[in-house]
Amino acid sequence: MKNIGIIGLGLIGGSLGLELREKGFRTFGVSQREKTRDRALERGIVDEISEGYSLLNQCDLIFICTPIEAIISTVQDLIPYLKPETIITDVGSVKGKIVPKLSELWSNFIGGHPMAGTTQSGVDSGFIGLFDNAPYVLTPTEQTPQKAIDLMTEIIKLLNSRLYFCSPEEHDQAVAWISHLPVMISGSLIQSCLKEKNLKVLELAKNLASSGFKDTSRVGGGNPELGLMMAKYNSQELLRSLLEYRENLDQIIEDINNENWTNLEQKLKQNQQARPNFL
């Protein structure tokens, strides 16, 4: 039985703890907040938890589930407490600025990204089943030990996730399109609605909002910190996708302005045909 460490007991970390304990692993957590430590034990997320990192010296694998900006510094602080064979992985949604640095700091590091989530956060947000049939990306480099790849492959299969391998650069390019860009577009939708100057119309829009608005605004109304970190740490690829999106939006505006309904219909048909390939 492997001992699993988890730093960051929010949605992803909490769900990992619940899932892995159910699969028979012993889980160890770290949190600076006493309320979080108490609640994590109460919910059964971890077997043991402490304020400091020394508890994790018995772990075979440690998940870093902190916000993106804290991943590198967390590993730096953690390293003095680890046994040399311990494997470290992260769950950050950006890999290009994380993987090279952590691979230098710790030879047994492998980058990871479970593509699962909700709008909830905090120690009460995790639940069993979050990772079912969700993509889970690993971004090993040429220096990544095979034992790290093998252990993470085993864990991901136990989580019932769909495993994918790619380079850190390919990961960031892909998630810019299907994760980071949608957050910015969805947020822009909400911002645009709020600019309606007729308060009666704005109130009516809020009352009439249904599944269409709910679906398209969900990720834009999520964790602001996460959205900011996406933009900050994957800015180059996000800007590339945003510029392409703006170009396509300008074409739609031009079609409507020129009453070019044939062009617009063709675009909408292409969208209808292409969407299932992304789902």
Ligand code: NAP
Given for the second form:
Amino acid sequence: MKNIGIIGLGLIGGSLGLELREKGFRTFGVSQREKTRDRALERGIVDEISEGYSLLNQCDLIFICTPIEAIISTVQDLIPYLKPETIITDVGSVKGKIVPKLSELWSNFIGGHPMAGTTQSGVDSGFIGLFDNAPYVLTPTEQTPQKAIDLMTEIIKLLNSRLYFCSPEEHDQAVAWISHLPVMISGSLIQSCLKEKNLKVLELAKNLASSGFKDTSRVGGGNPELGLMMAKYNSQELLRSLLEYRENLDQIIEDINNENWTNLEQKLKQNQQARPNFL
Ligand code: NAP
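What would the structure be for the form predicted together with the named molecule, given that what you showed me was the form predicted on its own?
And the full complex, kicking off with our chain again.
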């Protein structure tokens, strides 16, 4: 049986704790906030929890589940307390700016990213089943020890996630398209709706919004911190995808303006065909 440490007991860390405890692992958490420590114990996310990192010296694997901006400094602070064989992994939504630095700090490191989320955050948001059938991508480098890859492979299988491997750079390019760009597009949709000047129409739109709006606004109406971090830490790839998106939008505007229904219909048909390949 392996001892698993978790730092950052929010949606992802909390869900990992609940899931891994259920699978028979012992889980150990760290939080600076007393309220989080109490709730994490009450909810059964962890077996033990403390304010300081020394509790984690008994762990075989530690998940860093803090917001992206705190990942590197957290590992720097954690290192003095660890036994050398402990494996560290992170769950950050970007990899290119994280993986090289953490690999340098701790050789037993492997980057990871579970592609699962909700609009909720914090210690009360985690739940069993979040990772079920969701993709979980690992981004090992040439230096990543095989035992880190093997252990994470085993855990990801237990989470019932679908495992993928790629480089940190390929990860950031791919998630720009299917995760970071959608957050910005979906956010722009909400922003655009809020621009409606006729208050009666705005109120009516709010009342009429149903499943379509629920689907298309979900990722844009989520944790603002996460969207900001995607933009800050994956700016190059996000900008590349946003510019392509803007070009597509301009083409649609042009088609409608010119009443070029054949063009528009062709695109809509292509979308209908292509979508299942992404899901
Ligand atoms: P979250 O629900 O806000 O949880 C993050 C937790 O980290 C908070 O509960 C907080 O717990 C702790 N924390 C905050 N600032 C910290 C700091 N400076 N140092 C140490 N701990 C800190 O966020 P999340 O959605 O789980 O995201 C966590 C990580 O998962 C991020 O790196 C994100 O990129 C990645 N991720 C998120 C999603 C998603 O859709 N949400 C999906 C995949 C990956 P305390 O109460 O202890 O402060």
